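Okay, so here's just one chain, in structure tokens, the form predicted alone.
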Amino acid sequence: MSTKPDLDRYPELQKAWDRRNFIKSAAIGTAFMAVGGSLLRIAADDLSKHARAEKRTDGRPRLPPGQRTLEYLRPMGGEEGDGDARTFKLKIHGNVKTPFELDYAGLLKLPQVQKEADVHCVTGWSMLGGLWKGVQIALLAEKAGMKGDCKHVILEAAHGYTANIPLKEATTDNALITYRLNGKPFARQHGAPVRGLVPDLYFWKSSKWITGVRFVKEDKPGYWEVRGYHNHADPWKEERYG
């Protein structure tokens, strides 16, 4: 797996990257492992530093406090769903006028979007600039005829897992039911075939192995929230625990 930094965005890391590749090609055993690993840590630290200096459109730093950058999603466990697109079903229900259900082919027939979004795990890592493809949760709300008194969205997943999300964050233009990241389907450990994406909240809110989107009038804390994690989960406020 490549650990190459984004040299287009951070050209000042080119020398460190070139040096890392030179050391790798020299194949000098354990000494290489020590030096090469240090270079990679330096590159990652520099990427994190630059990301903190960048600003979002809302004025907040791109990288929330207490986070460090990774190039790829890190597996975070959980009781997996079956991962098979052939058996996938997504139930859209709750406080709506016309509940409905989608299979995988039906999901793909809906209007699709691609959104670049960063994600931030409560354990302290962030993956920046992923290109996510899927269907906006806002579109599902519209299609189901969400009633005006809805205040929250519950993402339902395999084995009874749920995550509660305020309607505002759940219906932003980059909040998706997603099935592709950077042009590739998700591995099973990352929620295949379809997962949620709510990038403005800590990543546990982006349910893997998703089975349902439920629109509700009253909040209902989910799996991690009832176990002591913060009910809202804003990374920029470091809302990690309740």
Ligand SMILES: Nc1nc2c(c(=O)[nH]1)N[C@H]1C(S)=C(S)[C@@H](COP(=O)(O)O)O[C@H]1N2
Contents of the next structure:
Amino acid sequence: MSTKPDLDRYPELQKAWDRRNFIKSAAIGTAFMAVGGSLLRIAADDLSKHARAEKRTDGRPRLPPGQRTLEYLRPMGGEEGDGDARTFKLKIHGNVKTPFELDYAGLLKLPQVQKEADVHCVTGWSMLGGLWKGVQIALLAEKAGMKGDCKHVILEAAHGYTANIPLKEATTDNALITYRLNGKPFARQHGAPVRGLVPDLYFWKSSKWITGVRFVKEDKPGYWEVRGYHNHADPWKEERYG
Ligand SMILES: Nc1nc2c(c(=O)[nH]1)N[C@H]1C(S)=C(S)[C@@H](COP(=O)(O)O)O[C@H]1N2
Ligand SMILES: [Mo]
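Structure of the form predicted in complex with this ligand (previous: the form predicted alone):
Next comes the full complex, this chain leading.
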């Protein structure tokens, strides 16, 4: 109980540690997690318990099966882009009538939305209730004159990372090109300056360091999809591996 977690490697544990949630929540229930080789008893959050009981507006449980909550995004790595808003460019292209390119200022000039959304990482953590600000992918489709036979969207990122998403799910109202979480810009490791967000699919579909949105007729499995992850990635169906 008194072993301090490696907070450099697991920054999302800082808050829980500060509050001594480890101790307080021990009465509620406990979870065990291997951290840096030592076994730590961590806040087996009442948050997870609540979220399991809660229902979304679509009737599904707030927390998908096999997930537990974290208070912060855990940095999951990836080959970083330069993180600089001044050099940011986003290509809207593919099977569209009028492809175009946006710089950061151009992105901010488009109609903005702010959505509360939960995200779910395939490794088992979820972060609930983040407030994400940005531009809807649906708006980009409309602006580019997406052709009627498009079926998928590819979210392209730095160094060739891609994620493929069915058009319907990429153009729901909470699927965004986003540059703010809870009012703050993304740290570089979380995709600065701009990342994709498709919260209702596993989080690997939300490309960090985004460089392009490509509307296509033919599906094209992306970075993780060709490495054994599920092509669709619905957290409620536990579509983790293909
Ligand atoms: N460009 C890019 N985007 C990416 C990844 C990546 O490796 N490269 N990893 C994905 C995975 S596997 C996850 S779980 C989330 C993690 O985002 P986070 O590091 O902000 O928590 O980003 C996704 N987006
Ligand atoms: Mo991931």
